[in-house]
Amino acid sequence: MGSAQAHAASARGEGPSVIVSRNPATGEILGEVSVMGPVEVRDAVQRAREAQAAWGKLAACERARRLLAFRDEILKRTNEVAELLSKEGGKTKLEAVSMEILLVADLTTYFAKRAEKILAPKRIPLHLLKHKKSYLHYTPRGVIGIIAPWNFPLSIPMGDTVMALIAGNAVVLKPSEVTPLIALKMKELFDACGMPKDLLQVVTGRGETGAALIDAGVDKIVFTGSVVTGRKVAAACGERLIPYTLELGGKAPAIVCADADLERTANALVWGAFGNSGQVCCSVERVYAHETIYDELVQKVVAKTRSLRQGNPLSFDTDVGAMAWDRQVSIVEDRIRTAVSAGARALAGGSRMEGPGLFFPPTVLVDVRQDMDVMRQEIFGPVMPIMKVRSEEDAIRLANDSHLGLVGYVFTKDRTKGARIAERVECGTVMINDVLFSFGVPETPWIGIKQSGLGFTHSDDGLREMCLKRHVNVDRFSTARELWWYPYSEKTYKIVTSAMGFLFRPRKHA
């Protein structure tokens, strides 16, 4: 830690060995956690590995049954968990329930019911050599290291945790230093429902702790965070030959066609841009609206944005809470300041709210251009830039003009046309006439392309990715020797070449 960082940390009541968690809406101290070093992290990985030995031997259906008890414990204490999510992350209680707790409960239920079938051996039909058979079987990797973000400190890491555990692994979770308390609360609930105590470990700290986790001998890393840090994670894993999954954020475009239902579209865009104060990797971060409906759409969006109620995240009268991290507030301010200085206009919001707390009002920008940072760089805050385009072709071209490709959106009444456009948008997921919720569907893969990530989570294949895939080949019946074994002979050569001539004979052309 440099001298300036150390001074800032000291001013917040932090030091190199402690992290203080504060309520971003009030500044209230919620608690503190220690910064764990390499020795502590390695010990946590070793305890997890010892616990995994017995856990991995259980049948998938038994592991699933026990994970349902964990789900039930979370549901039993929903209000307690939601309140902590609101206090530590600044999100409203409804967002805490609908964007976090509900997602984990549903994902756990989905995979618990289906894990035995998903992880069952998979037969591979052989097109030749019918006297043999092959199949894949799935075995636990061992210990999965999860490095989690601060924007969804429950739904993202606990979804990955549940999938890793159902697959037979142990987990060592390193939460963000911005929101560490919710991870410790999950550990508390995990232990309370009778799960093996050492199967889930939580290691708290900053970037150095995450680096120590990669270096501690884990069998896979699942990382969610920035592109810059993701590159470092990939390099560290590559050096150690550790498999990894990276989800690195997005710059989600929304294409609004001339025939879109503007009332639904405006409602979707407002929620898609400002839900969780815009701190969502699939937030609507840039809108390309056809020139024939641009003015009406902007009018609707601005009116709906101005009507949003911002304030105490614990109040049920609040629509938009606080941002979670002061550093992110500064990034949002910089993005807007740069855009306005280059000619953009803020029709709603535009500057940080006065008074205590990390509150930034939902902001709508117009007169933006593709070369502005608000259209090219991730904002990760409550800002919606809207750009007028002449055609759907222009919108598709501009949507694809990005180094990120996580999620995209298309709005049109013509679903067939919408699907054609969606298939041309360079994103891992494209939604038509809806926003955000696809992360909450456990059946579908969460995929980032371009610099939005490598690998994927969720889906049946995502559960299998938490396992080692092994191939078994077995004889249906045996003879003294195979044709191609020793000793070689001219007779064998003629048999093989004759067989090739029969199997791969040229097709007769008409």
Ligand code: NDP
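Definition used throughout: the rigid core is the maximal C-alpha set that superposes within 1.5 Å between two forms. Residue numbers count along the first chain shown, from 1. Note that the structure is predicted; figures quoted are calculated from it, not measured. Compared with the form predicted in complex with this ligand:
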The other form holds:
Amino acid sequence: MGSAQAHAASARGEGPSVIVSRNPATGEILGEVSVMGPVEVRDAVQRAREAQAAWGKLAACERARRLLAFRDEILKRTNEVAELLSKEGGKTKLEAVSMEILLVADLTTYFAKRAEKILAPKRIPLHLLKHKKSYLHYTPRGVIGIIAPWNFPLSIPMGDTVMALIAGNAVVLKPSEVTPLIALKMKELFDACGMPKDLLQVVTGRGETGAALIDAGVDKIVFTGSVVTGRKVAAACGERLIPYTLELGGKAPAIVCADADLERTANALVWGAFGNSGQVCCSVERVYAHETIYDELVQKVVAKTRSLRQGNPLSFDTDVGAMAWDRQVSIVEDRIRTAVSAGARALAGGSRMEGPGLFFPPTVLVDVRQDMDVMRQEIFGPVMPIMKVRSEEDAIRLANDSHLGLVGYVFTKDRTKGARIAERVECGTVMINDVLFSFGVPETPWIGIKQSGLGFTHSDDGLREMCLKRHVNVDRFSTARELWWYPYSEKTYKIVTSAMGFLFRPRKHA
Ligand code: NDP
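Could the form predicted in complex with this ligand be given as well, to go with the form predicted on its own?
What follows is the whole complex; the chain from before opens it.
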């Protein structure tokens, strides 16, 4: 490509050196950012490391106090941040506040109040060697690399960022190429409230920039994104022996039992499938409804879906905004087309809206089968396939027939039965009679099992994961020697074996 062409391509956001951020609802250009290469990324990691040296030495309560100032800065500018989230990601302004800003404010408050206690040394009572004392000691890892997706460009990376920082680390954040401006806005607010200048770095770019971050000497990677990229990240981290956390795709099943409260269930499914235009890792992606309530449930879901108002994400009268980028719209179209050609029927929605903007109407599919892609592969868009099942056993079996295991849902009025079913659903989180919200609860872990992830975020243990864990053991009495030290002798042998005979003597079974 000649230099004039390169410049033109670059100006269109296709070239190697610049990314153009656009409003998916209007096509309007919102700004552009540079694509950072390996040298700039390494430089950012180095500057973060220098800033971390002093930050990591502060007491956890002082770090917490300063992060609360960051929270307050975000809250002070809620409307401005919500508007940018809405413009860059296509979500409604209410979703920007309730699914993004609120979550970060609450998570920051939760960990700021408790970090000192959570990160305090933790005693490990020893069952046998009572003359020794063991405890775990938590220290910052150094620089945490955070690689983020575009669907929640604030709550996902900023939640991880706040946890990493409270634990005493610096952060280098690589946002998605689809939503770089919101990450830069966070950096602006971070610096505006007097945080150490280089402690949070944002490196903008495409996948190559994420790969460069893994290669830039960071001490841990926290990755959220697709299974396909997750595998590459795991391989790159494995090659460098860097610890990593992977939060990957989902295919959340919803089991609707014969005794479910159908009004609540239908409301929950519609919000759970179409909130944020279905671009949620824990979106309701497939429904297994008991045959006795199937018709009534479908009728309710379809009626509620048809009544959703889709349009300008900035309007308070809009329920469903735009999808974030064209690639995802194409995936959704493809999933629906394939399903319909194999016999599925769309009772609401079904094809993208004409005109400017990436609007895809909420779609309800029936006559689906478990072997269809729409029931097996992640859709990540506003599509709810509903399948009739003969029994709850069938529903559990089909729910577990998946390579993914992030979140699952059970609807029933019998909470005891619901819990029994939930415990058999192979997902990191299973909710009974509710959807989506638990990502927003900072004290519960966010875990993907099967191919939905490795490791976890959130929760007190998640904060400790941001630290290096060291086991310290103290000898409490300091006698001249331990029994098992030199010199060895027959006498020691007899003491050890008779002690073993006493400690591990066979129990009499009744
Ligand atoms: P991707 O995997 O495409 O991208 C995720 C991030 O990784 C982006 O910042 C991307 O950059 C970057 N990246 C791409 N290639 C590489 C590479 N080789 N090395 C390092 N980084 C790289 O996912 P999406 O952004 O499309 O996000 C959607 C996916 O995320 C869905 O599968 C969804 O289920 C999942 N997700 C999971 C969540 C969970 O908590 N389990 C939560 C939210 C989403 P760029 O975008 O610039 O290419």
